[in-house]
There are 2 protein chains.
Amino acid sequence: MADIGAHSGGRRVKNGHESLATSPGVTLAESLRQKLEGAIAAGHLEPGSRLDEQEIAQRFGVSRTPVREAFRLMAANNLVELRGRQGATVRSIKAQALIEMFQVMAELEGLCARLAARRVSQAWGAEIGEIHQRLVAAGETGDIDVFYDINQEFHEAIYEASRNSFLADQTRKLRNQVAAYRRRVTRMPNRIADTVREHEAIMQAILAHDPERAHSAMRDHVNLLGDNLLDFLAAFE
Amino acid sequence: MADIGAHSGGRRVKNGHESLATSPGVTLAESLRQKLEGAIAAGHLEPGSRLDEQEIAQRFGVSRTPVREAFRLMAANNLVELRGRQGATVRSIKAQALIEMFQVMAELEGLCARLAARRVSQAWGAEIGEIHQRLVAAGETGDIDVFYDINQEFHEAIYEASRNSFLADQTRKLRNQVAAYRRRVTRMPNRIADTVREHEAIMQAILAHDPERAHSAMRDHVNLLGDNLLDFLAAFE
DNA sequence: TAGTGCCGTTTTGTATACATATATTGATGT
DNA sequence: ACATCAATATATGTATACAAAACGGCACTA
């Protein structure tokens, strides 16, 4: 079974248990929760793998009761699945809902770039315009996990931008859905320097508080990403 | 406290229990939670309402555990508040937040529209205006919790005939987190006939397969309905 | 040999007991 | 009288025990 934060320095303490950051008025549920939504956006949990109950309950050191409210907090962001009685699973999502995700986070994360063309400040410019500085940066030095998270950073900055916090946070949750597939897009051919320009578009078009621009611009980005993760995972089945 | 299912015909078990649906094969986590959502988007759990562990146990005869998992449950789709250590409330609403949910909703509903002009058939002309027809005649009759659900099934129709099932279910999901506020806008002045003639506007554009068309009478309709909303709100406040 | 039904094992669902944090209340002091 | 602090009470969080359903293997049969 997959090694559960393996790979994200996760040491574990004497007795053999997993380190769940113990900080007092945290609950062991939502802990527990963070680390196992950490794993699956890192992909070192399997989209469609098994979650038992026992062996998370053992290897954090803790009960059954926390690890099945965990499981049922990520059940809200759509990254498990709960059949009754027959346990809980990674969310594996086929091709077909991929597309129908993808559909709907162009859409918002569209209007995210609508609002933000609309809404943003001078300040705003220089901080995207940073963020965009270091995102060409790591394209060029080629580290891909790094291109990775600025690339986050600069989607981040726009949903803030938009100044709708509900919008934000229902964009944010898509985009963790998609996470696991989507990281392994980074590594295709021509990804990192695409996503460079289209970002200049985005950017541009929010800057000159162009809505409609902006809107279709970040649209079309989605898009092309989706069409991408498609493509890759084509060539798996 | 509020009576939960007071108003929906619950009667209770002769040992003073709620009846659950007890269904074999269904867990009483998730009887609980339907129960809890019916009762939150009827409005009779008031938003903001604090939610008893203990209570709601005894009331349906249950332990602490499922009306726990069940709270877990229902936190997925924003219906309640989890605070840690603090109990669970019903989500409540600010004005600031249901004009942002308002926006996203506008945008997912309008989606919906525009797939649906591209994609719908012959077969379900026929079906939508059968509704329609419906929802007019409910309209003339002034029975408003007739009205409201049958308008219910015309916003349904068009999400199915998206068919982009991911985005029916974010929309649906939406649309229930704001039900409580917007079963009261219903009995506004001129809203039935509003709506009456919107869902026309809607109708047409989407059998006329034009999309763009389709999706800003959607958004219109959808926007309208929020401005009305926050009218009927800042009333009381 | 393939299929079917039975039985034991495993895992989930629920109840209950216990630990701990928060809220409330009352006493005390200024 | 009001504020503050402490002790108690209450509710939430967690652990454990028990019940029941699903899974798997095996034997039996056609």
Contents of the next structure:
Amino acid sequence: MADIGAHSGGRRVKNGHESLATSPGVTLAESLRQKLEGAIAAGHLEPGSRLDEQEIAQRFGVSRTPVREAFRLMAANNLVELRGRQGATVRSIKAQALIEMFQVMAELEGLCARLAARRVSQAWGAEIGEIHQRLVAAGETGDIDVFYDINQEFHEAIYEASRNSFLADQTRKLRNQVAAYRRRVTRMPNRIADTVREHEAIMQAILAHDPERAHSAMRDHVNLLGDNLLDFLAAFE
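The form predicted together with a further copy of the same chain done, now the form predicted on its own:
FYI, this one's just the chain on its own, none of its partners or other molecules.
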């Protein structure tokens, strides 16, 4: 299994366990869910990956009870499939269902961009500009992992800029379900250059307070259309 801590904020301590940050009122199961879902959202746990109950319990220094509860919470979010005594596996999605999910994802993110264009402040412009410059730099190095993580940061900033917490939460839930596949899209030929160009168009539309253009640019960026769809299907299996 992937090193979850390395990709979702965990830290090694002397006893070999990864730290599990908890907040008042947050259960161990919820903390585990957040960490595991973070690894899935970042694309570091691939579809079909097995999540071993005992291994995770040992890794985080907890009993197996909160691990089982975390699995149940993740199953409720359609992120994993429960396998009884075998634990759980990261959910795999068939091609047709995935295309439909990308279509919905495109509309949700498009709405985030539309609302952001109506509501962003001047300070946000500096924030998104800094993220975009880091994305450009990562694209020039060709480091897919770093590029993908900054790409997620760019999208997250737009979710927040929508100032609609319900919309942002629903968008994140669907994003987490398709995260590993979005990572595959990033690896397609020329996709890094296309992403940088498309992000520039999205950013400029939002900063120009043009909701229609922002919605259209984001929707087309996220959706799988034309040759991109054909290329994705060819590489899907």
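These numbers come from a predicted model, not from an experiment. Residue numbers count along the first chain shown, from 1. So that the term is clear: the rigid core is the largest set of C-alpha atoms that superpose within 1.5 Å between two forms.
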| property | result |
| --- | --- |
| E37: Cα shift of 2 Å or greater between the two forms (core-aligned) | yes |
| CA of A168, rigid core aligned, shift of 2 Å or more between the two forms | no |
| Is_shifted H209 between the two forms (CA, 2 Å cut-off, rigid core) | no |
